[in-house]
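Just the one chain here, the form predicted on its own, laid out as structure tokens.
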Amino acid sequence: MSGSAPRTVSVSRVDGRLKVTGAARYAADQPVDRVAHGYLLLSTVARGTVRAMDVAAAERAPGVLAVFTPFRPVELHGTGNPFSVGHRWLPLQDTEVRYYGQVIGLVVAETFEQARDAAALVRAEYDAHPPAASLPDGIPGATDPGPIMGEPARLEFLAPGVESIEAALAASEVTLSGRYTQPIKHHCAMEPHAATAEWQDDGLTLYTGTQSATLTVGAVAAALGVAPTQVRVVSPHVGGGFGNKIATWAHPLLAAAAARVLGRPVKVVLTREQTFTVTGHRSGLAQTVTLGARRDGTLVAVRHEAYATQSASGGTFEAAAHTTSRYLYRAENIHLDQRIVTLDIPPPTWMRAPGQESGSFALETALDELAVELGIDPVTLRLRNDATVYPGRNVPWSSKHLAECYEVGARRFGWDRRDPVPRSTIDGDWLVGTGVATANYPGERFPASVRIRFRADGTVGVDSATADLGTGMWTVLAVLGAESLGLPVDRIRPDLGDSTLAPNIGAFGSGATASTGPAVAAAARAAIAELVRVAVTHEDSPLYGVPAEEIDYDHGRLVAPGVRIGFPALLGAVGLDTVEATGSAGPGPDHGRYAFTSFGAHFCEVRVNRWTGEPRVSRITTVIDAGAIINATTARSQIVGGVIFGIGQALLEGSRLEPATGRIANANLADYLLPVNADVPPIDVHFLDHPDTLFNPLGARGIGEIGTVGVAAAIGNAVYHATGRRVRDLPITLDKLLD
């Protein structure tokens, strides 16, 4: 039972009641006595140094306990790390200003309002310099970022006898090239970032919304100069992360350091505007995709060049070319070139499907343009170039059913009714178009551990230090625990989001279920073995002295000839409250021998008003090949959320960076537009549900990110089909569609 792929079930979220009743406690909700409140001070120039700060008025303000600045800093150690801290510096340890909106101070007071009002009294003086804050202006000076996923940033695979990608393109019967751009994009999770720090003796408890309690422990301990064993991170509920809550940003470090100085707990909750600069974003990109093909649509050459914004203070960037054109389609010649443009802007960080979301817009739009040029159906063109092995590595996929995704999706969507001629379908004031695109995301597995506890009250605890960002991990632990132990879901008591639980690196890279799930099965086997050991070795057990190999476990009971006893009765007989064991799992021996990737297909219908140019997505069908589906209810929610993410990318979202000042002009939810109910059409989601047991014993690959990959391209392709106008610059706003 515990070693095979689980049956697909459909279970409501086990944490749903807590959330809808308001009982779920997020980072800012934890009850802590005598808590003081901190408010961040941010720079108002993008590049330079802080010459002086006048804090006298703030210090005299009601309720103020302390004002920390680079001239009166808290004690932090090290230089920061782009993976754990988000950038290569620690807050308030120097006077350098690296970008507009950088943390340059912290006001701590008895209440949030007192801290906020006092912060408005602080005056900062700067020695400012003109910033570099324009992607187009920085492209001529773009640099090589170094290896990407172990491969060179400039990577090329050429067919035998082909001297260069230029030669391959020149020899192609048809060539097509397009330049595609998209602005910086922000996560805008429902829960703003927050941290509450409480010291007891020499130990710190930090309540903060994080995708990895483990990584947060390491980052905080290093910055505070304490041992990791002195730090406990608690994050049972996270109100959205999307990659934005992997790294540890300035606010938990400052909250912890200030609490240590003041001798009382400190809470720091970011305002919405502060989240736009303090906690990262997706890179802005400019990409050029050039395709060479035969007239039958077979790809001969793919050249994908990408320029991504990077911050002078560190962070990550979007490796758009390497995550899409690297392996999505079969081509005899592939050339990838990833460059970074270093700007005086806040540090970028991971954002849902980093690289894949942005790269798919360029590649999948170019494929559609090629289909139009050749007069080939866009689905047919994609299937004609389906990669049967991983290009360049030439290893097989562990499981790939992309062709079936297109077959099923086309049938459900009604693709065969499509007239390929642009502007051919009109419904009153609306031009109607349809488009498609491929989705892809790699299968990731990380080492993970799970602890299972049989309890005398008849319940079973299943815990791991992973995270739930609204992705459904509470429910996954319950479902897999129940499946592995043959018990009803309502008898499982999951626990997560605490660094003191069974070790787990967290939830990111669409790897949480794929990593933690096999560990649940391993823990179940270990816990059953421990239950049997107790049963045969304890003198008060009715199974005392029975050979262990003669005992079977059956749905919560131990069974031997003449004896059948449930674990609650056994624990009561031997006088124990619990019997527990921990199981671990990690990437298996087949990693390296196969390519592990999830695939999907998006079919989209868009309506564009003939008079106003307003684009509206009217329906979407998405078919996903992601291995076994553990819980259909939360799985569908993940794909729907990803599709909505893609609608935002396609039609609405983008930060407006002022080149002269480096300021993000629309750092609020009034001017930074996100999809709302009126923007979201009916979304038909279908899973193929083919278990991939080469990837892991569950047969399940990740689904948290693949849903957004390709959506913007499918929408853009549908807009072209509706209007005959190709938009290569996101977002696709009505001004780009007006004649």
Second form
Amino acid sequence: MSGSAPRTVSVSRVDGRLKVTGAARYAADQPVDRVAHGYLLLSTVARGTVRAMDVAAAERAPGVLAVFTPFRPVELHGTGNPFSVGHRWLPLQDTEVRYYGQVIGLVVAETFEQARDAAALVRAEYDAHPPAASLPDGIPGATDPGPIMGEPARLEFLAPGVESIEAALAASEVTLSGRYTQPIKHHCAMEPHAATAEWQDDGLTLYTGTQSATLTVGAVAAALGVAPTQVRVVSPHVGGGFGNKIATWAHPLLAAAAARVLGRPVKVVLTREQTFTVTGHRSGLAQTVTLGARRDGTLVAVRHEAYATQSASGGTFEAAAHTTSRYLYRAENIHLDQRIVTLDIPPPTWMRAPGQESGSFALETALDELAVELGIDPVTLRLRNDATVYPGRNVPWSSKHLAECYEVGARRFGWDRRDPVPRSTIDGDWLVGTGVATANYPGERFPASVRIRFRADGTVGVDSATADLGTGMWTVLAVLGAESLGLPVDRIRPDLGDSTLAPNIGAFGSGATASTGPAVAAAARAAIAELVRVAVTHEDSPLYGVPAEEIDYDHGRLVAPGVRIGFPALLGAVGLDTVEATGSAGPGPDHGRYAFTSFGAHFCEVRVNRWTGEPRVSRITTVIDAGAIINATTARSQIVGGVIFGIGQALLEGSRLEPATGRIANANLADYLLPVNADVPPIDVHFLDHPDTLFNPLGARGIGEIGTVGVAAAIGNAVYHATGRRVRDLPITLDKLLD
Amino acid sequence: MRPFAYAAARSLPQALEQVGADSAYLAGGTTLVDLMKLEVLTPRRVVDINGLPLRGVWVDRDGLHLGALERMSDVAAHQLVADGYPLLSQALCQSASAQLRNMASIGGNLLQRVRCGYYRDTASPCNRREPGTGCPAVHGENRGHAILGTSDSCVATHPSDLAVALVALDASVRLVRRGGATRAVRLADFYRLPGDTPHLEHDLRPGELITRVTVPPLAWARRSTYLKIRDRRSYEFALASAAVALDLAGGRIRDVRVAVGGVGTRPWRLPAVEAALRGRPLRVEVAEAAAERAVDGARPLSQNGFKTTLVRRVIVRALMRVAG
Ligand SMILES: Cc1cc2nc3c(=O)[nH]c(=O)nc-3n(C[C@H](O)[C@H](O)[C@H](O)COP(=O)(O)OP(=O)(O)OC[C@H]3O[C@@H](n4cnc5c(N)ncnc54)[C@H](O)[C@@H]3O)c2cc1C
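Structure of the form predicted together with its partner chain (previous: the form predicted on its own):
Let us now look at the entire complex, which starts with that chain.
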């Protein structure tokens, strides 16, 4: 299949049956002999030091094996690993409290319930100081975070002769500025974080849900002071990651360290409440977008300033401007300014479409405001400013079809029937409005390896140390393995989620399929070559001595003049159980000559009750240009999931950080509102089919995140159209719409 | 969770006998077990009453009776309830989730605890959980809190949807205590305002058991509704809700019941709104004018001022909906 993109198939998840029957083992489900259970103790102040901890009652409680605290720590080493806990600290190594809900202890007992109940008996005393926990209050002290993806945090492109962005804005026929805010948000993956650690001799096996077994090995080995070869991470199924299972949080480190001290396996499962502070979240943001344009809608200047919350303990903040206004539209003058506001809060981390999610809300709302101001249709306005070269780098896109996304979407949605006047459509008690927004996400590709193993029983193993977060990777391996070997999908035995498999950095950046897919093809070529080599060199082979170049591979058989033998028969004849080879692929030498980005367009209809103000999304059409689509079934699920994620961002989600205490007041799934099924309208997903073979031989750029980008703006723009009211503060709740 | 003793009662007298200081009855457990896990409630003894014969939904000349152990889902689906008292069915169907409604009982529903985040978090002060420690909600997270019936000690909203509909219907609870003595208390009198003693939530005496709920006959309750407004479409407590029943004759309001939820420290009947409607033609302006009286004495907090508008709108919308 070299060079040509594979055809799209529609295959149900190969792991679906395991999941619906409960047979799929997640991190907390792995059966391990003699396992002890750990329960984390968390701080109840946001800043200060732990003065003392009374653990006497807990230590005496039934079943308790140990109570670890900063005063009786487990041994952990080093700091500064950006893929571990808070970058700048490790749990229990000092008495400092950096945020409310920080780990300050671990109780280990025979059962989970004993550990939990003993944990409730521990009393901690603090020397506490008032925390900094308010984004608005911190803005005057905001700082430069340093380079963002290799570019300065304050980045400017000006047309020749233009002195400053202010001058460009001042010279524009129309200028418009809006301030857009959104709260901190949490991933809330269905599977809570968990880790089970088991030592055998000097080797550690760690069962923990991770998007990257490889990065987890690195972080864990460093913290435990052992070689990476001594650590094996097993994570066959991940019950949702959304970016929060990339970094290694406190629980696997403490489970592994406690297991080493206690001489028996230790399992630590976070409660839902604990996931809110022991793991990551998305920064809260305040952004200002200022647009300068000509009356005909041509953008002249874009200024995008973003303030994102960061934790004093480290973490990965949300870079909103560099991921959106940086390149989304053609403007002669672009000015980006990303700042961070450092607070005494848990560490932020990557969360689905980090940067694009928030940045697109600001930019795509501002564009809608400009369209209203100029009396131009919002679709027309976007197409008028469609960028054809990547601003500042002057390279073309490998494949870009944003205009077609809008054209197809408009047709499917019925956009031409829209009356642009706000509040012009009323259906009974409901004000009806429609809105659009652009979606974007870069095509990311990492080096990856895949091992293919022909087996005497007629099956073929296809493995790689990547991850399946519900994303469909099991199925992608099976489908691409089948495709590249010319075999039916049911002959393929995919395997993933284990650091001992063929090297693979994992699943993030929407790059898992784009990275791993080409490696499947490379591995297939290598494995076929190895099969041929065995066939011609082994005395018992019917192809012994035949020149290799005379042998063809055809749907699992080796064919030469007069001979045709399937690989199971060949393996049987030569007495081998398996023949295998590993293939690798990575970004090609041409990569710098193009920009790789997926685009999309969302069309959305909302209804707002004219009495009580509640906004409800009634339908969405999303058209995505992501290159080739490997498996239409799981691809559609990814986009639908992304859109629902965006509905949460737009209407419901927000972690309520108390400025006075630094506590997250709604750290549970009753009070942190995620969309429920009743909030999900019909979602019409359509993929353009333009394989991007400049990006990779598959032509596929990845679809894990783009679906969520722009949804909040499309919904907010529709709310404006329905009601005439512009809400620039997320989530758009009914209290902001009551007049 | 603290260790506790468990006993399943086989008869009513046995249940009343088994319960003592520091004990709790267990019905569906959806409130009790939840709060025990959080260590907000720490009974030493749990008496399971699910085996008691406190079931049944029936009508006689005293009205509609609901056994205390009937499950929310069964009551909601019962023909007598759905036909005669749509507002009860609707209040139940919009409560919690299908799974919870299959477990949760009518008696337990009326005794569920407030959803205030400070009450549920033992690391926070709370006058209701630990009298005298203070109320962080007054100046803290209070978007979902009450605007009616609050005090400086507590501003938590009464959470039950069913109770709002029952208060509109003038329902009462039947209580039994050790020795077998029974009494009936109007639900409207059963719940207390928080005042300085928010930890005293209702009039149940120690060990007393709810055996059933009785709704007096009200033929025109057939024309009724329960409208619940919340951020998401399902599985959330009310920001504001209204239970409304209408007796309409030739476009005029002969009689009416209005109670609201999500805004009061107890289910909030609105006699002043009812009085302003009685005898008037049912028109939007009439409903709006009457609904003004809903917020008499309201004390909005830092984040829930919108409820003063919302609750009036909910009443108007509910009235117009039942008017058809
Ligand atoms: C996630 C979630 C969402 C919810 N959403 C809603 C909602 O939207 N609207 C709503 O109205 N409710 C909601 N609820 C609350 C739910 O309706 C109550 O938890 C349920 O009705 C309680 O009934 P139960 O039988 O489970 O009570 P239990 O938990 O068994 O008991 C509750 C209390 O009542 C006492 N008790 C029970 N029965 C009797 C009796 N016969 N006599 C004396 N004392 C008794 C118990 O000792 C205990 O103190 C929600 C609950 C949860 C967990």
